[in-house]
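A single chain, nothing else alongside it, follows as structure tokens in the form predicted on its own.
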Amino acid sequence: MAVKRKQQGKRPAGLQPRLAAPAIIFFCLALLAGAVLFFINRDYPEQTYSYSHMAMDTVIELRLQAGSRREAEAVKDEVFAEMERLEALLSRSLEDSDVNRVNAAAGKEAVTVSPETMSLAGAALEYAALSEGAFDPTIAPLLDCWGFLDQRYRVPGPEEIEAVLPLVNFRLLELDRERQTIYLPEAGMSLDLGGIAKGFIVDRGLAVLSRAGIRHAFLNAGGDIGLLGTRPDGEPWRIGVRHPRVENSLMAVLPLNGGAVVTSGDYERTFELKGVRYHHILDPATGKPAAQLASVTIIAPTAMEADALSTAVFVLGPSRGLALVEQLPGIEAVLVTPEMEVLVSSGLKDIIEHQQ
């Protein structure tokens, strides 16, 4: 409905109409609070952003949106500074680490630690029980037999290891949550929290990414893969699964929205002597490198699950190993056999994409 408007007479020529000063003042600010609410409410584009970082002996991977370059890079600090913050109390290769000091203590005395290391002991231990020892984290006497904390490999005979293993018993580690003290009653014990470690640290980064907005992330610390959201796009993470013995080749892929993976091969941390190859996922039981798997890769909702679980179940073997990650809910796994054969958990079998 059109409306009529009022008839005005013509101004004369050279002449504007002027606006009282409180006027002019009034739309200025109009003007202004209406480029306020434009950029408030404007929807910037966000841009992916990479970056790498060298902490736990590995090189961490991040990818993760965000809406400006400064807003990436504070986060990246932020999820940096934390992984290093726990490496420094986790991580038996660091003289000061929590974890050292309670094995200093072995025999002698409980040990004071920090919330953190005791959390992670605790679920450590159960893990332990869960496997029934396939993965116990007093598995370090056995690490150091064979030379993998400093690399210094060697054979250890079958007498020296038969006196190692009284000491590889996760059942005789002591936590008291209320005074937050770890204790190795035996001497020579030695608390090894490598297996569960850096998935936990994973979820840690995680964690800072989503308190600072963060909706969609990749976190890859040497192969523990923390996932968060979808990928930019709305697409599922695209994760392969190497191929234990062909570098550069995927033997699957699992599309994943959110969530972890991680896998254990005998392919890593590895020598060889006298034509025959070791690696370090040794057997708790036998003392020796266990050998009914090639690679194990779990995916759970979590990276330290998935940590723990996957040197649980390279230990247990296929049967076994597969038997308990049905049992587990929101957990499956990938298992490739010494003869390059996959097995894969339930849950799996509709979504996997094998590459073979």
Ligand code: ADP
Contents of the next structure:
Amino acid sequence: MAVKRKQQGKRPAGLQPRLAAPAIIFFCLALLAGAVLFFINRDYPEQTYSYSHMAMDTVIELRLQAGSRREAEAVKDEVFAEMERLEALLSRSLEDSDVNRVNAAAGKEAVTVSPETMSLAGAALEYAALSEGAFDPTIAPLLDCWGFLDQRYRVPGPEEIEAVLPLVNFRLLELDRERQTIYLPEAGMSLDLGGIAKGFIVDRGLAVLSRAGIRHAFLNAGGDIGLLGTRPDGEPWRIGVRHPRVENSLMAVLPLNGGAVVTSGDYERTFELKGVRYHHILDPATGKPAAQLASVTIIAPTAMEADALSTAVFVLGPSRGLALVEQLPGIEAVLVTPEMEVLVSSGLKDIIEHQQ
Ligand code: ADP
Ligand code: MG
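The structure above corresponds to the form predicted on its own; please provide the structure of the form predicted in complex with adenosine-5'-diphosphate (ADP).
Everything in the complex follows now, all chains and molecules, and the chain you saw is the first one.
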């Protein structure tokens, strides 16, 4: 110890500043590098993160622009959790859902439901009225006749269809907004929000993203697409309208900034018996699959509107369907007929890019 002290003590005084200068410069440079890195990270953060998730009987695809992987993961978890929470309320195939509880009490009593179920059932009734019953949230008994609930597909006879048709009538559905209850007054009636729920859930997913400060996102739940802002590079998103008969082929491309795009197609959930193909969008007027169109794509401010209208217009057919779309501000449509002819609403004529 003594020796050391002696050596330190012997160090010429002039050496001290020469040693200190590089240390100070090094320290300053490190500080500068830290500051630069900090600002680079703050001002130049955006990167696209992509996720997929199974829910609502389909693959949900989410692309979002975020500052870091950690931020993206946290938001994505919140989005998928919110979507699953709503599915658990609105699905007819999940046992404890609000919809199932309402159905189990048909003809017996009104059932208290969550605010989300109440508001979606209310919206469904509005679309039912708007489409004069082409869209009908009480379609379920008819879907069950065709085996769409348990996937034991069959073609019901005319008497069977006749017997259930009186149970398909949205005008009978009783919503009590004050008590927050839903009542199906006839035994055998049953609620199915399948034609509108996916869109509603996509909107709620986008709301989570938006609240988290995300400005660019793409959320696709099996053909129900919600868009947040433009594409990250500021260009419009390019959304394809698929060919109803040829896999991986497009009929058209739609350049869009925000909003929603939803397609209902006769190729989505189908079964074939004796060479005839049947699908899951039923016409409440005939009790059979609607056959006037092969697909309907609706563009709307929200995915809920687009979802309900895609099903409604599919059932209404080309002339009544397009007439309805033309009458609604902010709504546009691309219809594909069974002959693969493409019909376009007036507001889209100048922006649609035909591919066929
Ligand atoms: P997807 O579910 O394939 O996206 P849609 O949005 O068109 O397609 O919804 C079809 C679903 O809507 C059916 O599975 C059924 O639950 C329900 N549905 C079928 N026909 C009607 C109808 N006429 N009105 C309301 N809902 C319907
Ligand atoms: Mg729909």
